[in-house]
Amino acid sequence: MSEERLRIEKPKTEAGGLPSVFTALQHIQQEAGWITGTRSLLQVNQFDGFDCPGCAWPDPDQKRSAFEFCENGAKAVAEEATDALCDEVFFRAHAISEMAKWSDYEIGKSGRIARPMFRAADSDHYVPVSWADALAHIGSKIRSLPSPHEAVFYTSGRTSNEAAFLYQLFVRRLGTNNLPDCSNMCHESSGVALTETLGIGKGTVTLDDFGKAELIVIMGQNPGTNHPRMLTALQDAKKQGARVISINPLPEAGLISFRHPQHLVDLLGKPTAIADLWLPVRINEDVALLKALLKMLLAREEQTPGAVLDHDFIATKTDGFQSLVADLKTYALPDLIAKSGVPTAKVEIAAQWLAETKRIIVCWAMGLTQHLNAVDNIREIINLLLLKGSIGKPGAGTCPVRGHSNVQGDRTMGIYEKPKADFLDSLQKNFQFEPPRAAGYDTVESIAAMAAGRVKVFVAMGGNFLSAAPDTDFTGRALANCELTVQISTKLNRSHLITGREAFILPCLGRTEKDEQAGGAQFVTVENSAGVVHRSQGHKRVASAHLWSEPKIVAGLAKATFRGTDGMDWDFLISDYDHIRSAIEKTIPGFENYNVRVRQPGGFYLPNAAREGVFHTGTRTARFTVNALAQHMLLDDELLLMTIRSHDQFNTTIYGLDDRYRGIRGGRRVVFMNEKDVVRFGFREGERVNLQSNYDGVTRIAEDFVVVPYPIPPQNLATYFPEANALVPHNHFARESQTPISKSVVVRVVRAVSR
């Protein structure tokens, strides 16, 4: 994007309204046009719809909106709802190395892909393939690989339960646990810690939940851009009297007011407010913040016992309570404070309506689960809500707020490169052959595997790896490294075109579109961030006549590598996704009478035991634990950066060139600094600036980048993804999740050459 059309304006202090749905609108009707985006709108997250191809917010079980959409979910729609095709015209007019120059901007509006598509060795253009031919030669490649562990198999958050399960099915009767997945990338951290402490790798709470609350807590999440339908229940939760506090480095508009852009009282009086306090912690000192609050919690319960602790619940339902008071007594409060960075007269308010509250609701999303130390974050959270016994009760709980809209159901599915033994077992019960043991690659260890030459064929089902993944030139080249990659997709992206020697685009149907097979219409499931299993099922004309189901992708991909030697029927499997749905409900625990319940209304919720109080821990009690503070060492020219999304993404996908909220219009490779910092450093507003990271001797530079000044913490830093994804370390990452450390890395900021 040129310098000339990145326009800087003052950032909004609310979200919604108008605007949000003029650029809705806007969105669709360039995209696929009135009648087309319309008929896709109205039937977004309805009982007979599709759910929303976006975040995993949960939709209300009973009553919904004509309208159950957001801005950013009327954008994923448009986006592929689309009338544009990436046809092999497309694909004969422009080469491999000129599309890799485009920006993930322009290679997203390229269209739907049309057909299957085939990138020969030394090949610098994709050629048309038919299906045939495209699943003989995989199947035959990965049929020759000497090992199955020399095969990867990638998995996006939006891969349908049904698609998933058959995908994790074919990978493991191949005879590996390579399955990485987004996850590994999100919120692994978060189901890390969530399992080691309450039994479970999921939230507790419920969208009911958030009306009855007294008090919820919002940390390291921008609902606003990334979750907008949250901000719905945020502002019911204020109208019953909830207080709201945000813990975040940056302000963000949807968190300071709210105006619900379907309903007229909002639009033209007062917008909501929403977060009553803002708490500005330093990127990655949550836990310095978190262990302040306890320190206080303890100190009024010491004045007034049994006024401010669940000494009942901590008794009966706990383990580790004097583990937790004896580290917390030796840190110093004010330099607990002082390390936060937040004023300490707000940390005393928080610390006071915490004392006086007893239903409470901590969420989250990446800004706490992309460190180092990101386990320990969401641990130090746990030991919060312990101390209240906020977990197991209306109004109280943990709310990890997902991203794609099935990553939750990918993981219930066994989309896990660590598969727990009882779900192996079931496997081998139900379909008589012998699951591998061995732990697979997650991402990282995935992206090493493959520049070392130990993974040869690369399987992606959904996703953009490439520009999800952190380290981008060095998996750019561990990717090239392979004999063959295969990306299963709707529309063009980064991944295509950075490839193995060989390469396939697999094209599939998209969430709006019709799925007929051997059995008639199909409708697939989908698992929503309250463990909610409802169905999706699109009624739009599909983009082209040459695109498969993801579940006949995976069953063809089975067919053509076992040639009819697994014993398995997988054309019965894929007429009829009840068949699946019948396996998976022999298989997994929860889903019992499956195909019944999943046609009523709404879904059905899956077990959660920590929800009801139950805490399935190896100590059978729900678990305090002890953390460590982060340990950032910043020299004095050194600045600690995190990666966030603009207002016109949603993870990868770039729908547009504005953050409207932040006040950037027209660009992205900007850097939202202290306006003390630019100061110190000598830079001015809109100077342009590189950014470089040093891990082990290894230097990375991201280059032209814009200075914003603004409210963030002195030597903090923050900048869009994917564009700085090449700053992060592929081999630095969470401690127990491996996560990436992609909300904290070190960096130095410096003057870009002139040009």
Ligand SMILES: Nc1nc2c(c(=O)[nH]1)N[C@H]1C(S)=C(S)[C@@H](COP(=O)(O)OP(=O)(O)OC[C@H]3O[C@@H](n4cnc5c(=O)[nH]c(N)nc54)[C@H](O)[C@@H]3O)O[C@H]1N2
Second form
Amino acid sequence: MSEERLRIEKPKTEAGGLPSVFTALQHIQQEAGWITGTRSLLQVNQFDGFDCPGCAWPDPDQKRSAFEFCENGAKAVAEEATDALCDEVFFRAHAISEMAKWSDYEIGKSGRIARPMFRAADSDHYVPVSWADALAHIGSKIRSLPSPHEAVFYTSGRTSNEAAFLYQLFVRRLGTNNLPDCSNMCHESSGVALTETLGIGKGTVTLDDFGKAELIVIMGQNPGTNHPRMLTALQDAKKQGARVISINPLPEAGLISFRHPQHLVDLLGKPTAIADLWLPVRINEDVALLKALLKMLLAREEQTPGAVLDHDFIATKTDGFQSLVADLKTYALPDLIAKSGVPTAKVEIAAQWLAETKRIIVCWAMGLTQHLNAVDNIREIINLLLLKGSIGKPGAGTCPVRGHSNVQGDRTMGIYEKPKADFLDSLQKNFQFEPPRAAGYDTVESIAAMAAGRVKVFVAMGGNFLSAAPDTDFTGRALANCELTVQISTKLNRSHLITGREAFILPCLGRTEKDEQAGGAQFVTVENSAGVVHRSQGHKRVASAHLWSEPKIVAGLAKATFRGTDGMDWDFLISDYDHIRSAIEKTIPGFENYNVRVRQPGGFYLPNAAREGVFHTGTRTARFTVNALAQHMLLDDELLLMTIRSHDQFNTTIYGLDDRYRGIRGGRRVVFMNEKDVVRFGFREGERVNLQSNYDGVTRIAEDFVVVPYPIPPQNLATYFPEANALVPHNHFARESQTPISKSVVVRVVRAVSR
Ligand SMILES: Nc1nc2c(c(=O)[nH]1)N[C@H]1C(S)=C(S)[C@@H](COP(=O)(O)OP(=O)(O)OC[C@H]3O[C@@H](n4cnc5c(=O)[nH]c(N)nc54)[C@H](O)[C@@H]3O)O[C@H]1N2
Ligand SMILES: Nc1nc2c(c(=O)[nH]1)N[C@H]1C(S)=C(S)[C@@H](COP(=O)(O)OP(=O)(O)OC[C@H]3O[C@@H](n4cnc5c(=O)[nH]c(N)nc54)[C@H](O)[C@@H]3O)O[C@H]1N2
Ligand SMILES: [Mo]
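Could you give the coordinates for the form predicted in complex with this ligand, as opposed to the form predicted alone above?
Below is the entire complex, every chain and molecule, led by the chain shown above.
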């Protein structure tokens, strides 16, 4: 992509406001036209409408306004509701090798995929294929594999509960747990740490808790861009007197101040300041910072015994406190603070606020989960909350802010390569088959297995595996090494262009569209970040008559694979999704009376023991843990790179080329660098550079980035995902959760030779 139009402006200090309104309307108008677009927008997050395909931020339980969406939700809706169509004429006109040269932005603008398409071996074109032929071909290929473990079934987190449940049932009936998902690259580290320490892999807070909290800490998360509706919750919390601390290498406009784009008073008056305190931590030094804060809390407790820690909670509900105290004694406070990079005075204010409050919420996202020691990051947060007794009471708790709108629900439905025995027992009992017990491949293991030829068939329920996964070239070769790749998708992306020897695109309905099955119009259900299960129903006319719903596609795959030998009535299940929900109800605890409760406005909460102060861990108590500091031995010319999202993208879907809040216009190949490093390396603003990483003797290069001096800690860099994924080694990932190290890649920056 040419970066000739790139403009660098001053970063903004305010999110929302009129520019949000204008941008939202512009995307809607350009993609879907005024009438369809506006009609769709008015159904977002309404009780009888569809769940926003953007993020997983919860909706208010009771009162909803007519406008329960944000600027970026509007972009997500516009992206799907586009009237551009990627049909057989399009595929005839464009060879696959030609499209592979387009930018992600250009690929995404091709429109909605209109019908099933097939790429034959050695062909450079997709051609139309009927559903019957496509499914028969895929089914026979899967059947012919010597072992079911030679197939991998990926899921992205937009898939509904109904589709996800059927998908895992199909895959396990086939005989494998090869069910990697986007969560492996996302909040896996949170799930692992939370399960170990609190006995549940999900967060504990509800939207209501924000109004009751005294202190909200936001770590490694950029809500102004990625969860804009969270700013409303923060604004309300602040009106109730809560303080907000942001812990982030970047100042992030949305955490500085906010004008609610739908409140006239806000648009005309003063914006609400969001973070009362910003701790500019160095990339991946959160453990050092948290340890410093823990030490300061213990010191304050010694000065005023009983005033800082919740001894009662520690004594009755936790274990491991003494080991934590002993470990903290081995560190010198000044060393920890120096390592964190945060000025001492700021750390002291944070410690004081933590000391004097009792109802604390900690929110976090990808800034903590995508590092070698990501699980440690989250365990250290738990240490903090446990010291304060800030778990299992109103206005306090954990808030891992989820990404995809149903990523949490997909896990609840069993999309997981390491399913629990209870879940498999339940499948066995209800569906009369012997489910596979051995763990399957997660995302990074799937890549390695495809590269090594151990996996021959790759099926993706949504997502864009190639661009989302680390190590783009390696992952591309791994996919190309497969005999067959199958993508179930709404829109064209790079994973359709780097394929196995043969490839299919199976086009599906999106969230916004009407879903008619034999039993009439259907709705699906999803689970948000707060564990609320609710319905989602699109009302828009389908983009093409050839589209199938995701549940119908899964049923089609299962029927074509088993050809009746599995004794399952897949047609019955999909004729009315109530039947799928009844099957879920029988299999998974917490879904009692599913079909009735999910029809109530706003749905229902799933049980969450940790929220009630009950911890299903090995010891039946919440667990303090001892974690080591991050170790980065950077050479003088090495820097630590985080790959982050711009304001104009949803993961690998690029809505536009601006990152308005950070002052970037008209381009994406930028690298944010501390002013001192710019000078130290002799670069200038706007200069073109290449980024290089080197792991285990393998050099990876991403070319042609523009240097942008920026308020980021020294020796730290930021650039956008997915452009920089080529630098992320596929075989370096978080210990315990195997999440790629996308937020701490060691790189060198070298001047690009002018062209
Ligand atoms: N509009 C929009 N919404 C989205 C998405 C999208 O792409 N676009 N993606 C969705 C998905 S799947 C997800 S997972 C979420 C992602 O939501 P976020 O996690 O907010 O996304 P990132 O842009 O990856 O931002 C990471 C933040 O962490 C900070 N950070 C990076 N490294 C560190 C570190 O070492 N320590 C600390 N303390 N901070 C660090 C970065 O400066 C940045 O502010 O958003 C979801 N919502
Ligand atoms: N370097 C780096 N890499 C990262 C990250 C990072 O921060 N840095 N973040 C990671 C994270 S948090 C995540 S969650 C992953 C995201 O990984 P994925 O979930 O695999 O990627 P997405 O870009 O969200 O997928 C977009 C595609 O989904 C399809 N799609 C959209 N809606 C639907 C639908 O309703 N049904 C179906 N079947 N398909 C649909 C469209 O074809 C679209 O092109 O990326 C990860 N990769
Ligand atoms: Mo994510």
